[in-house]
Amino acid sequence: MIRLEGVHRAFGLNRVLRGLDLDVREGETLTLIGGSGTGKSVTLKIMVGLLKPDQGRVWVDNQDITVLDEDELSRVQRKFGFLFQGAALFDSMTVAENVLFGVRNLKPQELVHGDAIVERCLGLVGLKPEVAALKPAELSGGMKKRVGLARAIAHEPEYILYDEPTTGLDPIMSDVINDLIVDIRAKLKITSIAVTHDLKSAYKISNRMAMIHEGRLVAVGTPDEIQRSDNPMVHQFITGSSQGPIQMPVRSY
């Protein structure tokens, strides 16, 4: 569905990703771990083009698009839904609006059924309708989440990414969002892609768990077999070990 081979990317002289090589299941949710800086939000942004690397190639659906003109990306890119880490709700906008934010491109027939997609994705994501007619500033952290996430699945994409998606939450909504993106994937057949920090909410969420350290793979198992790793650098950052052979960078991308 989705593969990395040989990425690299730089930020002047700051090589954040080295040679990175992943591939992502159809179906499956795939969580990116490792400490900051490491090139995890990076890797999301070149997934979906935002991003080109220096080096290497970007296959999306036997589709390398590290070669694709703008208009040819735009088209792979609407494959995509995206949960940001601050949910980057539009503030002058209802939740309805911000729903259908995603579904713009729709040819204007389409666009008639806008309150039945916004009524859809609201049920999905847990929210009742009434909610549709308020405004961000009205919306608790959690529930501003919910409308990100119900703006990332109103175009019906393929893949979700997620980034941070339980950032900011307290735990018992940082539960509430982990089985919301449980569900979602069992309900919408949809594959995932997300970055944390939470290894709680990456346990729960993930089929499949990937290290990256210093721009490179260096873990992909299971959560199960993630936990048990006899990896050095993996132990250290999943028990939260000060001391140990992972040293941080010095600037975070």
Second form
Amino acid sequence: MIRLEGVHRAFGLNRVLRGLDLDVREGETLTLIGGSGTGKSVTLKIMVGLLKPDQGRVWVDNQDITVLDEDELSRVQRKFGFLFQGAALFDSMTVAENVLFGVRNLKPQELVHGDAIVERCLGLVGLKPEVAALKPAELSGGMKKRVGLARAIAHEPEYILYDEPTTGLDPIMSDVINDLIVDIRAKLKITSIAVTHDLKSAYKISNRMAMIHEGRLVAVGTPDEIQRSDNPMVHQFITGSSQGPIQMPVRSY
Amino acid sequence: MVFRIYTQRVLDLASAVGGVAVLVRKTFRWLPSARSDGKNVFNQMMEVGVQSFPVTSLTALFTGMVLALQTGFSFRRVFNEPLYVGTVVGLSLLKELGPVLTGVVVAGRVGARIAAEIGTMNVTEQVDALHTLGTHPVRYLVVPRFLACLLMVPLLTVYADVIGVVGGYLVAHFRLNVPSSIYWDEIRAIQIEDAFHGLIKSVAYALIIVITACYKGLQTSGGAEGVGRSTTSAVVISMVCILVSDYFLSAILVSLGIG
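Right, the form predicted on its own is done; let's see the coordinates for the form predicted together with its partner chain.
Starting with the chain above, the whole complex follows.
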């Protein structure tokens, strides 16, 4: 279980999060939606301890990670798998070395089954074992995301975080990634938190959706509840209208 | 307004000094982990040392040659003989030019590469990925480069000293007609403390280069432009620090009777 209580975070004068409260329930897939710059990705990085909040508390399995030292935080971070927006694969390593990187550090005793782990994880994301010998530069955008996902699940985390899992992919590949996210939750029973602008993806993968605007939670509910929400901000966002309470600053020339 | 700008600059400088101190502390903390990361350390040693050999050789060879040429002609003008060419070339290279030029070459080649590599990893979230995959970035990225620089820069300096002295000999003997025995006797007369003087400096320069480059890399933000900025500033700061610290290191070492 992950809980954020009154989380504030600023970058210079830019106050990104302004008292965010959020609960993530065990076994669910929660999707964070909202406009650009509203603090969705920052929220994800605060959950895993990559960023520290300026104020507020972050609980992971009843442990406040904002007060932990580096070693204790590192032990909490082992519970997480993270699919980064650009996959963040290590360029100098092969796909197999990327997939096994976390296992090598977190579960070195399992390295004797390294080939089997690579094959199983690549299989889970729909890639053939032959891909294992390739370098990230030889992969397409969709394949990189899949390898990133294989790497994120290889050390069998309790939580998996997806930062814009379908951004930059064509609609078919986006749907393939959505299916993978649903499939992985079903097979591995992992609690998942995703950040996306892609509403089709959000409806497909989520048990619950939470909308963030100006650093605060404005709505949370099942995909059905969000679609039927009478909150004008939620309505404007899901209909993609430029007219409404959410004003995007547009510079005129 | 001007006061605010200068205040901010002082604060930024203090923050950077603090950041460097924290990075050094973390590097020493993770140093023992290098035992299990031998392959990575070896790869970095190849990159820092072996790959820098050609450019270091070329720099040292021509520095030794030009030193011998200038010394020989200057002394011939004053004393009518090219005296002390071996002594001047040997002492200049061992105590000053060997470590400083090697430091500047490594700062330009290796410092830039380290800052660009870690900076790119930072802006593409690979550094964040290390955290979530059970490795501290200082352990995985900084410690191997730190050890490689600390071991290879002094070795490169010794190598540069030797190449420079040979370059000096070529000019002294074939251009200035200094007898071989005189040149090499002058080189052999140089004290071991003079060589230590240069070696101690080279260790200090290695520290400056690797810590500056790693710090700048880990602080990189803002995409490709940010990587370019970090790379440039890592090289410029390293070179300036090498040249400035050269004076103070020389003063300290001389006062301690080392060279």
